[in-house]
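This document opens with one chain alone, in structure tokens, the form predicted alone.
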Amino acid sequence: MKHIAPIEAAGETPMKVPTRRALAKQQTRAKVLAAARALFSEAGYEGATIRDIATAAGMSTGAVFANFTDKSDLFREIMIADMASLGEAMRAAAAGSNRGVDEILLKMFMAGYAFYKTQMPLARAAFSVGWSPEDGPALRNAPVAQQLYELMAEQLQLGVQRGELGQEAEVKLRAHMLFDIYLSNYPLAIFEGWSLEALQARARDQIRVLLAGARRG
């Protein structure tokens, strides 16, 4: 009997099947990531080598870059995928309240701050290679990074529609504010060991005097 393939659905785009050799390479990258990671937590960006990761990995140094060009390369990729992570705990904080503006901010803000408490190394290589010259910019500029501000001010806009901040309250400039205070109270958490209340209160205060001169009234 002749063998009759089935009619796919108009409009349906047939699911492609990953391939051995495409799901072998999926797994390597994940190990490779994994590894990484756990080092980078341990000895910094500094202190982990490829080699390092390579065998911790289970693997040959080739391997590593068969997969990705270099150390920095790696690394960028651990925090694009942290930055995601962390843009999804902000949003969930901030759908999680009904109070005023200040307090869902301050909500974000303790959000991320908590993602990172339990992996302070790791924060710390973070900030490291976030402010190098050479590999920073291409962090700080992913559009990963980009949407952290873009949900900061989009709090101050519904603050806005809201009549909490008034329609001059310049939404995009105290944003971009209230991200660099977001960032600038890690080291406080990474070089000085604060505790999150202490971060709260902190951020709180700094929330409070950010918004003082755009509140409607």
Given for the second form:
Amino acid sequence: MKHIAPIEAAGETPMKVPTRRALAKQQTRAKVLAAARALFSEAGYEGATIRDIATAAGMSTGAVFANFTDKSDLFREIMIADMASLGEAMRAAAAGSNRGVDEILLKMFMAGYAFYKTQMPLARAAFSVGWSPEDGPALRNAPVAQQLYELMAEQLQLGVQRGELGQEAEVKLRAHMLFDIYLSNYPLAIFEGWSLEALQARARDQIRVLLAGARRG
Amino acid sequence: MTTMAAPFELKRQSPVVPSGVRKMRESQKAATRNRVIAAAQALFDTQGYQGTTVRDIAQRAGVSVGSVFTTFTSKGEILSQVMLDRLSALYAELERVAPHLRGSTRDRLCSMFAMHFAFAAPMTRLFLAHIAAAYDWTLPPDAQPFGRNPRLQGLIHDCLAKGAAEGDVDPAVDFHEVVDLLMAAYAWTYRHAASDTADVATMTAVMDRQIALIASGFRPR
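Alright, leaving the form predicted alone aside, put up the form predicted together with the partner chain.
All chains and molecules follow, beginning with the one already shown.
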């Protein structure tokens, strides 16, 4: 029994054990998140239960609850990770284009549609949760969601600076509307299976009409 | 016994059910449907969509859970019907009023959407639940997703056509594109209700600004 003492003592040093624990915790969280992502994609938000998710992750519901407060917490975590990646994809799309503001915005829209094209059921669940009076606000007001809108506002502002758009372009409102349009095309992809090409043609028209009033000359 | 049973069986299987019986069955079914809709509407309003179960609805309607499911496939479908019943009242009103609206195309569009927000205001939470449910798995595949309402689209289209005839809408503009933009702006204006619990005046003001912005794109050059 004596040899246990030094290990316990070592376990109490502030560095070692918390790291190991944190690592294990991180692995557990990652496992739960992966299982949850798969189930939300299969059964939707309402259809997936914590119990199903625990079973799929090979752990008890208690272990899931030790890491996440509830299902909406779990879902929000997935969405926030995705929106962060989406923000990067949009930023890259904008940086890779030196054409006019219309083209840049279109590239950003398409980066988003391409990102979700392979995981439409998850996008569908995201809209469902995003609109729900209970869980919607936390998801919509998350800084990573706001950043997507800000990326569009930034491009409009650059358009004004380059002189493509007038000074009175109402950047804030237009950026909100752009973001709304961007989102409003998802149902076409979700419910009607629109291809990326079809979405692109539609988005191009929408952006043109929305910017028409702000165009100079 | 068997000789007696055979004709009876045959009669039941033939499509010709005595019209009196058929009518009674149909009217019973319609009565159940109406009771379920009325009960669901009251419950959704008071305890919200998430907080209402099909069992609650059946109990309040005074019917069995089983008979709710002979008429509706899911709670989502009941909500969808509740909303459709309400919205058709709004559209009937809009269709009546639209020809009498005065002012520029922009003003007329503002009036039409203001009517929508005023109508939806007492049941904003229900409206949000309706939108959320449209994206979930609880709705049957043929249910109409929110924001793709052909009746409303038709009204907006007519409004733009009238504007083109009167000279404040550029006739070269693709009306369908403008209708799309307005519908997107309208649908997503509800996000203010979802995240900031905005009231009718706020939502109407936001929509008015969006309409002004879209109108600046369709005015004649």
